[in-house]
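Here's a solo chain for you in structure tokens, the form predicted on its own.
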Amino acid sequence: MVNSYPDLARLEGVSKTYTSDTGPTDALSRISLSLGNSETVAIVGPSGCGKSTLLLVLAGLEKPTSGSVTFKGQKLDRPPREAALVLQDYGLFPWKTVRQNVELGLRIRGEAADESRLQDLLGELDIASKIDDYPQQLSGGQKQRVALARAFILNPALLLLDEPFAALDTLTRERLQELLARAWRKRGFGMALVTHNIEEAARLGKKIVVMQGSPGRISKMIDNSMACDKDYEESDLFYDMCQNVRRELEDVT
């Protein structure tokens, strides 16, 4: 998971604008962020301030229309293969067992999963009995599950989430993020959430970014060196980062 990089990813003077048959829209102005290894990133933001786009550039899904992007110290020209990506809508394929979906990435790449690794990681996210049901016969947090193992079996350095748990139920979200966090600790992959969740951020960044504006672009990084840390969430400073937090996103609201 180590690398020789100091940062992971880097984002320098990140603009992107879509274009379209009504003209064109700035999505992000002049983004600067560093990932280091093994670091975590939450990005909060207003709806429309380009938290969504700025990590599909970071997924090498989007390209900036200008800055520059690296990822262990090459310019990002396409999806590299240590990263993998969550979304919120899980992206299961409904007529593939569990199993078939948390093998797909692997099948993708033309490696065969390795049955014990499979069966530690499933038992890891408390999903082994549900290895041959299909999406339809599982929960909102048990199909995220999946989603999580299929990005883990791929060993990523670069672990990207979109809002993953904004459609779960409060208890099942704080218990998928005490799982992430958990995974982080045993893993150390790099990480970059984004999320509307406080709560969400200051429990999973170490650093959080503050988006605003339209285009998007960052109004304050605060630094959170204790987020993934076990129990931190029922610690005075966990209460006084959300407070600071939430201070900062009602100035850019």
Contents of the next structure:
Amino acid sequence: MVNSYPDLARLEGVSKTYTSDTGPTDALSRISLSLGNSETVAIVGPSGCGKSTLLLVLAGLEKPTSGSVTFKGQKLDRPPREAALVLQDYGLFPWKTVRQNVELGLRIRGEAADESRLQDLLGELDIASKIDDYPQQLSGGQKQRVALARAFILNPALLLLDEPFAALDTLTRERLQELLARAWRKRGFGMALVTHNIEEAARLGKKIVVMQGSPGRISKMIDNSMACDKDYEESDLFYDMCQNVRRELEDVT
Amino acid sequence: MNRPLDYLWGVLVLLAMWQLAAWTAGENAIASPWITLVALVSEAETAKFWRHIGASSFRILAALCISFVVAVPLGLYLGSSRRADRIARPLIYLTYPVPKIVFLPLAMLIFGLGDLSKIMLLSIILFFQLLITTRDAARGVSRSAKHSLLSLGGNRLDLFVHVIWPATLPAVFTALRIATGTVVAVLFFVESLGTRYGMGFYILDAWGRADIPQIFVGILVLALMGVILYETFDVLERVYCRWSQL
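Could you drop in the structure for the form predicted in complex with the partner chain? We only have the form predicted on its own so far.
Next comes the full complex, and the chain you just saw is listed first.
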């Protein structure tokens, strides 16, 4: 596949088979995909088609059964330091305050947290007043903002998001989509986003990967270069893109 | 104690039931609360009584410490390693249901008549309760929590320190509370043989002399020991698991 971006991450013929007591299950079959620097990819597909597995492989948390995964040209055999993962259930640790959650990645890496940078980041994400709260004291939207702050503070080259806004109400989801697009415009990280939401995929993915299941494979790649642009979702092009993605999804579901 | 009013209510109900039972059964079978209190004050003036309490407290605390130090790390490990759990599970499930109290004579043969045999037996009984609860809690830690930590660059040690241990801690406190009930109950049996000190011996000795008030003093002291331990664990949980109380 031709890619105008220098490679940030690349999957070549990646297959993943899980083995359990009930026998082997093919989750991914010969997936090839590249993600350029500052490129955003939205991965859509029916439930169980291997989208999340694909993301975990990209995150270095699942090893492919066959095929290769590289990050910045290096073989990926563990989570890369320059990637950050945001999960649907936020992945926050309830025993840590907002501050402790956000600073944890830095602490683990032996880096000191810059207080003014932390405050700026929490301010940007509108959660500065929650710094000493525990996750249980936050709303779903606030929790996801904390999860984003924990990712952003690491200055990731690659941001991986697994249905990050699926559990949120429509308005909160749209606000966070806009916040994510703004953060991408400001920071320029590469982004791989797994989502069930067609509008979300069209809004945030410059490349939309449509997957089909049993086993999970790529059915279609759609170029969507205006994603993350301001006011894109107000245009007819955005509407057409959503219809296009919908048709592709209907074909594979 | 942080809930004096709750305790006042509980104590009043208990005293009323106790007094009613004493009236019904007669003072020769059940000493009334007042008679027990008088006997307690009198006993508290003797050094021997405190030696009984000291011996029991030492055995309880030693058994809790030993079982905690052995069972909790092992439970954390088994809960986070499927392979290790698969190997250890049959051994645990085969030995857990065996009533360990029947090993008291054997423990006395192996470890002698002194404190060691009693502490070891109490420790073995507590070990299983702590091990299984801790293992199950560690096994219940979500995949997403582990993924989050690993994606931040954490290693296996970080996973234990920042995820598995704090996630498991509330269950460990629950296990300690359950274990406290067990240890106080079993203490009575293990102190019935091969010792002249401890609240178990104190109660049996009073029983042999048909000293009903002293029997109830012994029961009251065992109950108070349990309360002190429960409250200690509650305080520690509030300090170390503040997040779980929100």
